[in-house]
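In structure tokens, one chain follows: the form predicted on its own.
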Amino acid sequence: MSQDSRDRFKVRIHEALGDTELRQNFRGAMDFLTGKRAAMFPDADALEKLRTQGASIRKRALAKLPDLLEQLENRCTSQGIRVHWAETADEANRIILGIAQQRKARLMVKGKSMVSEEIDLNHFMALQGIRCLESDMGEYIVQLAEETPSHIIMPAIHKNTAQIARLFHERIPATDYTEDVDALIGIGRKVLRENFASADIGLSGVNFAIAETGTLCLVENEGNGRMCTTVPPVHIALTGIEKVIEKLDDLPPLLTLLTRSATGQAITTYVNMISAPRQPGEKDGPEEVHLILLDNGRSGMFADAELKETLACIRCGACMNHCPVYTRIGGHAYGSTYPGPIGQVLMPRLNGLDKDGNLADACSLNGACGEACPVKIPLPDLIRRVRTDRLAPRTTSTRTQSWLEKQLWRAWLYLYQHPPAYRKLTWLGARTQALIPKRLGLWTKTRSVPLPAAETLHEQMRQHQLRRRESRSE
């Protein structure tokens, strides 16, 4: 990462970290979030053999991945589904841009797609005289707002209500100001129904793209994704070249892990399955259906045996949901496409390592994003191989250490030789936390000083099992 962008990165950090109201925006989110998600997995046990399951399906998925790409291109192709590829961001916008300039497009509504953010496709169009419009309530906010999504399933998880009720009020000609939720909802479909009938695309995302069947599965509460594949006469399916999975089999499991890891729900509202355009004696569906499928650095990943891992995800967000970082900063703060631990290990592997490489410093290694991936992505070792890669250029075999990094490297094996002379350090810290400096060099950068607690662990498990004694002996 430049030290530009690691400056401008520091700048985005600090004004979350001193926005009130954003912290407490996302502080809320998160627990119910949590909250919902606990509440759907009672049973450890089950929940662990779940995801056993959802992590050997996508195993599975990713090292057939080039033979289920051709096997869904085919199945697509024989059911009347125009498949593009895509190898970077531009090449994408160019296909889309080319199918609506055969249509003689000027408005195109868009359902959920994250890979559309990726490759900036609303600006992208805006350029060429084409309006893109979200449908999705969330998207349709942070697009009202002229932002970025905060958040891959909730993007505009960072505001309340109070802000989307002048957000609406401000924007949107003849709105009143109110805070009644359903009365919002209400001015927002209001606005969505009027373009859906004269829009000329339709743009959604693709959750699962299954080769045995060639079928797009789309999941979404709002129904603005049926919408936006249907009524327009064309649908663009944009999706990773990640997104497919073998057999129609392998679906209900993961939906199961998506659906309950996302939001807290048993299935969502809507479940799309599509394979083809409208056929003769149908009333409805578009007349044309193209699917693009993006690359964009992924063989890159596919390529590498530890970072082929990352491809395993299935955009649920639970590792945001379950980050004290991303609860503190918000999604803004990483001034990424995705942000939290996913987004620490894939944008650096989309946009390159000087770029984002050091979004991976907003991580404590706390191992939270690695336990509650329901598909077994090992978050945290991949963030310290980013660490690790990012340092690479400055590592060589020549270089040496200085005579003080070697004197602490050896009082530091010293101490965990001897425990004798550990517990004593331990004591002595313990009691000695006012003469720490409130500065420690490039650790104190980015960090609080760290301050031992004020016993030992030592001390308060004898505490512990001395309390237990006398509480036997009453």
Second form
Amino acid sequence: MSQDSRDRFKVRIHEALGDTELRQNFRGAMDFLTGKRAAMFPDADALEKLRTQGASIRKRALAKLPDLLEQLENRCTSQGIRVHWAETADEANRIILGIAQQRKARLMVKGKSMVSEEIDLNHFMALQGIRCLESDMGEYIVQLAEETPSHIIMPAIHKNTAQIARLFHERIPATDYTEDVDALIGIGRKVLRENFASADIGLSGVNFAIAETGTLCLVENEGNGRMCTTVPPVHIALTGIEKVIEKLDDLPPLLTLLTRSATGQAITTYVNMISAPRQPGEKDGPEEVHLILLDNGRSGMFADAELKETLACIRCGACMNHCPVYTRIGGHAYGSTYPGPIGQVLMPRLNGLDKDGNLADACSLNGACGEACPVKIPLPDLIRRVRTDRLAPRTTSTRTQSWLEKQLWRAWLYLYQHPPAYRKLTWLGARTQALIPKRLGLWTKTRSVPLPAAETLHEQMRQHQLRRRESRSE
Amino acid sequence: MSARHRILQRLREAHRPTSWPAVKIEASTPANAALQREKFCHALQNAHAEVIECDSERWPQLLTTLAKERRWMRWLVGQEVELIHPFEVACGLHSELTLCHYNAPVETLDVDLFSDVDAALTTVKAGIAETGTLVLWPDEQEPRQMSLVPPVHVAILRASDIYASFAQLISKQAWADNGMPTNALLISGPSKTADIQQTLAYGAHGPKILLVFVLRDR
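Structure of the form predicted in complex with its partner chain (previous: the form predicted on its own):
What follows is the whole complex; the chain from before opens it.
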């Protein structure tokens, strides 16, 4: 673990905690999203049944993953979709560049894709002289501000209306300052519509890839995903290898879980299922559809029975919406593509424990993420696993104890085996608080001194029982 | 060795048998067709769509009246769509309404869908009561951009085509066995976004208005 990255993470957390406006923005957004989700699942038993079903579908898909990927490839290929495989982020970027160069592309419009953030596509393409324009309203705002998404579903959740109004006024030519949300959306709509019509390539993510029918399913409310996959002559769909599901029948329950968990909607405005490029006789739609299957560390996670569960994720964001730490520090503090609990377990595996293992520190082990997860990923266990793996080299080494340490443990053992001695010491501790030094070496570097209570728990319990007995006899 | 080969090899080497619980959740089906239709209309209206239930003869006249009221003058319709034909006839009686047929590839079509059309009229393959959803399978006659690019989308659905749930629809129509179309769409309202401080705004990128005629069977 590099001290440097740990310190930077802490600095970002402190900055976030000190930013009142940012904290208000996140608090408001998280309360909104958790409230909407709760309203969608009024029946706890029904929710539990649905989660079990969702988890089962994802488990089955992962159990058959290599076969399903081949089936998906065969189906897609036979329907005219060109399938590419990429082991690393760099390979994926180069495949996309290759397609762009063949089409002499200058402009690529993008629907929301977290995998494209993972491979840093926009930056890579910009260096090659190809402009990537984000078209999801939230992503567009974030790109305009030269930032990164702070939430995987609502990328601009860290900004309030006034901040976006200022941004539009400053960055979009001939735009008056307005805090009217309809007007602001209208401005974005106008700018982006001009670009949909002139783009050479549309790029999108994939929510579910159905092996049985060779279908790419995309979920959205705005219509920009449909624009990107329908209007430009080329559509590139970019996905991690884990997004495949076995059957079309598996889609409805997962859709229900996804949209209800993510935004508290029974269904999103659009569910877009793509199974082929434009066919002879059809009058619109892209001439070419490409599917890029990205590994980037996923097959490594697949090899570990526990880490494999991470791959069941359907990217709904419920874990971060319910995380008390995320709610307070926001997505940017993590400094990672995927923030919140899923980011804490995913990033250390994608980028290495050395680089991102410290993300798991930002957890109070409250378990809320595990309860919210629609496909029952044991996120709390996986966060603890990151912590264990980081410490593993130290605990397995044959460390010798110092003489003082040995004596301390011996004394501890004696006290815990002899109640009268234990009671005497705690009695003494409670009465000698003032004698405890203010500084206790490394411990107090980041913590306050642990002060014993004025009365021991045993004493308090005795008094409590005494009072109860008295009140009863009265 | 290709990336494909290496990825699949890693996955196969790591493979170990696992089990998963078999879960089947029975969908609740509304008691009768009328309740199902009611549920469908209610859910769509909740999603900010306008719904008009009427007899199958009346809708063309209702729509031309509405079109003139709301100044939806330039109409995009599909090519040789039987259900739409009565509207084409009705339009002929109102000289201020112009009709354009989507009868050529979008690149050579003589109107620009982004700027020259006020409203598009399409048929719908099915409806889903549970979520208030229109199911579209765009094709040669009614292409994909019709329900996406013009600012107003008017959809015509026969009440008898409403199913209880998406799961019921794909199983009854055997989608997986019969093969999927180039593009299948579920549409459950006008385009919208809540990306600015969770404030709902309609007409993000797609249609600002979705108007649905539900035609009652006689």
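Residue numbers count along the first chain shown, from 1. Take the two forms, superpose them, and find the largest set of C-alpha atoms that agree within 1.5 Å; that set is the rigid core. Quantities reported herein were computed from a predicted structural model and do not represent experimental measurements.
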**Request:** Please say whether, between these two forms, the C-alpha of Asn25 moves by 2 Å or more once the core is aligned.
**Result:** no
**Message:** Core superposed first: is there a CA shift of 2 Å or greater at Leu62 between these two forms?
**Reply:** no
**Flag for Leu428, CA shift 2 Å or larger between these two forms after aligning core** = yes
